[in-house]
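Quick heads-up: it's one chain on its own, the form predicted on its own, in structure tokens.
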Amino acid sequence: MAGEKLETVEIVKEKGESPNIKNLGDFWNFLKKELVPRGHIATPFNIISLPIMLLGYVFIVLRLAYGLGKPVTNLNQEYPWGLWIGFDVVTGVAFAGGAYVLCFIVYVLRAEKYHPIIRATVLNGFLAYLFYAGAIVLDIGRWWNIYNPMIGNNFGVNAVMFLVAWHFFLYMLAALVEFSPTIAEWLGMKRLRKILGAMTLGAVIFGITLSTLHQSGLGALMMMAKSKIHPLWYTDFIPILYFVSSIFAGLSLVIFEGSISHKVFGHQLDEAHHKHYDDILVGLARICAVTMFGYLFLKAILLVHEHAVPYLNSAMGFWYLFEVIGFILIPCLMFISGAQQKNTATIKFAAILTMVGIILNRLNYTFIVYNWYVPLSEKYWPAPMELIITASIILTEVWVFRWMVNRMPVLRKPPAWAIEKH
């Protein structure tokens, strides 16, 4: 019955029919129907992810009730930036960079080839900011004071934290406006869809501007720890490195997540999307290769400019080369090879390596090479509860993404009445 219901809903969506919502009662009835699970519930993914999510929620309550001390986290005065800042926030925002890059390519450069994946990319970016920015609450000792950076209390309006907080908030609004036509189509609100569609280009330009600011702004936060970050990683150009790396980090996630969605939600895609998807991956690989080459060139210049070359002949130097060569240079060459030969398997593997490299880079700044002179036995490493909470946040985002894609015209074509105005 669940499979028949899903098939019926998909047929209705493909015909372009919309819910007949005339009042608040109709809306709630429609929403209750949409909240009903579709398809098989006891899937391997659900069976594995649901217990982790529930356990993570319990740990979140414990963290909010009892603070950041043990056993919830291993954070201390010497290591204030842990997994939640290093991965949930700093790395997560870098991966969300695919949204502003794709929006620039599609809406500003008018590269229509990438239009089939723009909605899924914007949705992923919006959810990333919503969940990862929300993770900041977990990392603040007195979490009820989360509003302080927004009003400049104890920071001042000239502080980097004030700017980053507002950039986060405004970009989430911009991403919501960019995605809102999809929500209007889902609800069958034709007049609202027309209004929101007219706002898209303005929201895109505003969002791109904000992205260049807060991607680099996160890098500026790292500059406040000059005496604690190893000289091979510290530079006055960290904001630029963060911004450039967010381009290929975001597009690598688009390749990775898009490849999974292409299989999981393949029944929603039309024949043209299936036919041209490989060309989309090749195009994204070329963009990644170009930006990664620029990033490597900038890293080489800074290595000389900052007089950091002598540090390469050390344990930290070998770790630096492992990051740069293993997860930037090699994936860059793989992207080039994959694009030239149109080998999507190579491109996908390069995207995975690049994502690992971005995670490694951001964690290096926040705790691996942070306090680099401290003995290994005294360094911070994430506590089990920190790992489970992070996993629960990521899995919750996946569940929300899946729910929205299965109900809204994210990957499938918009309703017939909306295509003319699309």
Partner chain sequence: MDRRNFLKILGSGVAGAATGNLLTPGRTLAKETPSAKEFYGILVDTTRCIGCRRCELGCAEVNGLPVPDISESKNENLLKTIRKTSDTQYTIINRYETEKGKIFVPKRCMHCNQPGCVAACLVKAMRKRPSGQVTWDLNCIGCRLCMISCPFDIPKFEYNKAIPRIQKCNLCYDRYNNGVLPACVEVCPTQALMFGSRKQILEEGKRRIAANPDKYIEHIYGEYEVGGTSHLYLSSVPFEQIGFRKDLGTVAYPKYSTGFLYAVPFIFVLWPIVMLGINRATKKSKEDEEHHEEKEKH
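Please give the corresponding structure for the form predicted in complex with the partner chain, as opposed to the form predicted on its own shown earlier.
What comes next is one chain alone, with no partners or other molecules.
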């Protein structure tokens, strides 16, 4: 829990030497040393984020004590799913998609160019699953039964949710294995590092398969809401749309997160990395642009396939066009122009637009165009406590991310003994 900017070069150098951990006692002492905050504590970010986090924790206790409904959330019988599922889980998982896309590019296609950002991305993906998907514990009403789909008495193999639950769980394991070499390097465990490194490709392939299935599975959850979702959004192909959009959603978050990380943790990076970074951004922008280009045509085909064209000329139709043109077409064009002119500012702005579009899209399915015929006055709107708990979870994740990046070789170069050979 350190001030983010004040990780001094000296500490980094000191960290360059790996600890010598021989037994549990050594590990405990090392961990105690690592848990101590570093740098300034009273940074603006800390001062703003800490009260929000603490307030969120208090509200979490309220939610557990009083149930899921008012005053904590505005969920009701018409809108069983709100911000926690729609944003924390469904959108959060889409944003975490960057991890599997980059793993595919780096480990399967062996595009070494993107190797410098793989660790931060995988860590980000893993933490996103841990925290945002973990937020599902708050949202499910009977949370003490959460282990039921895993070791319960009744496996609902007929359910999409059953697969999503299992895939979440297994993917978290796969992402942990993908990231674990970094942890081994942090602890200075050379043999473990070697064993875990050898498991990477298996974990990556398993992880990509799982990601494909649960990214689309989140869309498949809405399949039986056929009578409730507006025909412009409901199609038999929701799972495929979710999968394709998770590619550019994830990469946009990688661009966004990377641009912040580079400011905050920039001193940890060597010059070569800095030089390469713009090149990496341009590459990511190209991938986003091409995927979004394809996604647009999928949308167009489905519009015709589902006989939904006549709905375009209605209030809902304008909302649909707002989403598709404003947050798919425009960022797509911006990615292209940004990549061509090597203008990272344009690329970063396009990434933010894309992320807003993904949030809109996922919230559309969970509550905006879900039950679209319900009058506006009766519609679900997130309650203040819901928003604060969500913010609290995100900020906690950022704190953990910062703690790990400051201590483990995530952005900085791994110790000399562990330089990977490909």
